[in-house]
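Form predicted on its own, single chain, as structure tokens, below.
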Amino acid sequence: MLKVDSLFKSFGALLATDNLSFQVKKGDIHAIIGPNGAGKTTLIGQLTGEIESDSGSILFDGNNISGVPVHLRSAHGLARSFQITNIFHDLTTWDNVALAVQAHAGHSFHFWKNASKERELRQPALEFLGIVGLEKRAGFIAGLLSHGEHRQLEIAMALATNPKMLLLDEPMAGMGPKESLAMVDILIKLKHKLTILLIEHDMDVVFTLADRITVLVNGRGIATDTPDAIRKNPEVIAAYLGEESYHA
């Protein structure tokens, strides 16, 4: 679904991204890992068309969208979670599903009438809000879910737009114990059917999700294998994980 090819990207002095290469397998959930400045946020803006590489390929579906403009690549199936997402705080969860519908279907309907009412784009939208668990939810003003509701929101807007791939940068970030737990339930309702890139600080949810890693450090990739091969690389333990994931 996604192969990077020698991918270059500096700031000046600072090489943010140094001649990376990884391949993304249809269906996997494919995880990059590394400190913080490993260059993480830089490969996602490159991904997404916000940041324009020095060098290197981007091949995404079979085609090469290196220089493609942001909503292009959208048009191609690739969303990023929180770009695509912006949430409407003073309208209904089901309305905010409804106008990422219509958004992706490419007309307006009639654009001073509430969404929700359409029904080309309510039953699609409760259909989103219920593979996300907030079916129940669909009547409340968005503004007043917690936190980690938004972020099951912003995922069933983001699948609204029927993606190839979804790229989520830090989907736990903030989150509880439970919203995180909850997350995790979605992602793998999620998988296998359809292609995420997750980048995530916390280990565990790493280790139980992804398919396979890679890892990152100063802008390189260190390694790239399945969760049990990352866990003992002896490089990784070196530059992130630590000892005890070794012996985990």
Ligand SMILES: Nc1ncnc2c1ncn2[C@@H]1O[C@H](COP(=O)(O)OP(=O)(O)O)[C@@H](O)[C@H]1O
Given for the second form:
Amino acid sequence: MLKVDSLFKSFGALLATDNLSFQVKKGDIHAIIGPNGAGKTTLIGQLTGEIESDSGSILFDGNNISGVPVHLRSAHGLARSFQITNIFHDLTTWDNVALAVQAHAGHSFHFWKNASKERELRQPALEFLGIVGLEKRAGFIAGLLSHGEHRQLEIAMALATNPKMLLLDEPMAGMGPKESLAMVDILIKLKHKLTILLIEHDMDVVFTLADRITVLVNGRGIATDTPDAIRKNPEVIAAYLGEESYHA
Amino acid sequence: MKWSPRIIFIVILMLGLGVVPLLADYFGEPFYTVMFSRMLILSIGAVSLNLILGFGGMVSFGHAVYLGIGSYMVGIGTMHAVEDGIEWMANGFLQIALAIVFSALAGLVIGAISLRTRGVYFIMITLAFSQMLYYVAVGNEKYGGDDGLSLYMRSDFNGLIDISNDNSLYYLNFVCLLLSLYLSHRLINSRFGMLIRGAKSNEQRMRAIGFPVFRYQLVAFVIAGTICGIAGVLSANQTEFVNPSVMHWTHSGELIIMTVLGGLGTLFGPVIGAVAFLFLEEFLSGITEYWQLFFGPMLVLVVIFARGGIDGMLVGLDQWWSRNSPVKNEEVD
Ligand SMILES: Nc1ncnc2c1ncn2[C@@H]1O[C@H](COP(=O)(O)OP(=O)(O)O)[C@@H](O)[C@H]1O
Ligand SMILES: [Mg+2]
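Show the form predicted in complex with the named molecule, please, because up to now only the form predicted on its own has appeared in this conversation.
Now the full complex is given, and it begins with the chain already shown.
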């Protein structure tokens, strides 16, 4: 589904992505783990095109998408959620998702018809809200929702663009235990329906959900393997998992 | 539609604007027809600016340039009609058509360049373009240069409407304002409008969900400029005089102030703002010649204390009203 080859990105002297290569299989939940500052968010930005890579190639669903602008990558079927909540705060929850549906319903040079009465936008939007459990919040101004609900809305918006692959940047960051569980349920629901690249700090979640894991340290991929193999990998334990258990 | 203080206020305002010439004639004060005519024309300008500024978040600091383009279409046409006997150049329909074409072209060029930037750069580029056209008009001696052109006749609408009469010009302005409001209403609620508002709210997110934002913003920019160009045609007929100062940046600034004062991103906000602005100007300048000393701080206060402008205050009044109204709707979540 996704093949990243020798990807580089530096911010001045800092190498945020350092000769990174890995592959994501279709239908997998592929987790990216690594300490803060490892370059995980940067990698997502490079995949969506928001951050321009210095070199390397990104093959998505058979197409080389390196150098393709952001909105076209979305049209190819790549969708992301953001680590920091990134929604339309002053529109309603429903409008937020309807806009995402609209983005993939052909061009938007419709100047006359009332968009909030168009069934082909509103109905699918409501269904996506249902998948993430937000249908009761449809009429609320999105900015007023709780943090956990914002994250759910992010997922609904990403789903509404009808993607082949979801890039989720710490979807559970800052959530309480109950909200996190709800999010895990959502991801389980989505598993196998589409391919997911999941960045997550909570190791329990990662080892529960992921089919494969790539470990990133200082921009370098030090291992890509199954959860069991990653757990036993001495290099990973030394570089990341070991450090994590010290802090725990 | 539910009646509320805000709705009642807006209905009274619009009905009031509809009967100004009748009242002015009745009281023998035709001056008021002219004064309110100006309000209508600047309302159209503010309504068009609100499309990109209020709904689209594009702070164009050169919107008066389109007033200038529309005005000069009338000024130049009328000059050739009167001095060279080329009568068709005074035709109002033709002048409006030309104002649309040239405003759209100007909007296309200015937008295509300025929309590649954001924030202060965007403001500065729109400002720079409008000042450039201002100086072009100042330097163009053939069409009056700095002094401008006096119109010896108003535009000719093939005898369909005779706007040489101030009252009929007033109603032409009024109809144009209603049309611009209706057009705005349709636009902002359409898919196109949702996109423009989404891009104001969160542009990065718009790209991430797959919108090519630039081309839509550019179209919005062109539409806004075109509507304002038509207001320019009306404005020249109103004042029977065209000069470069309509395009001056201070005039663009006034359009922004009217829009902000009335309420950004609401349909009627710009009309309320334009009327309030010109009222205050008239009233304060009648009291003291230092009126700007009072006007400035008043505007600052409104902007600071009434986020959302006057229309924002009315929305607040509505909320207060519905909380304290005797019949409570028991709404269950
Ligand atoms: N726009 C930027 N400019 C400069 N440095 C950046 C920028 N974005 C990220 N970085 C740096 O790149 C490194 C990787 O950041 P990031 O991808 O956010 O890590 P992670 O998401 O794994 O915590 C960090 O050291 C960060 O400070
Ligand atoms: Mg990060």
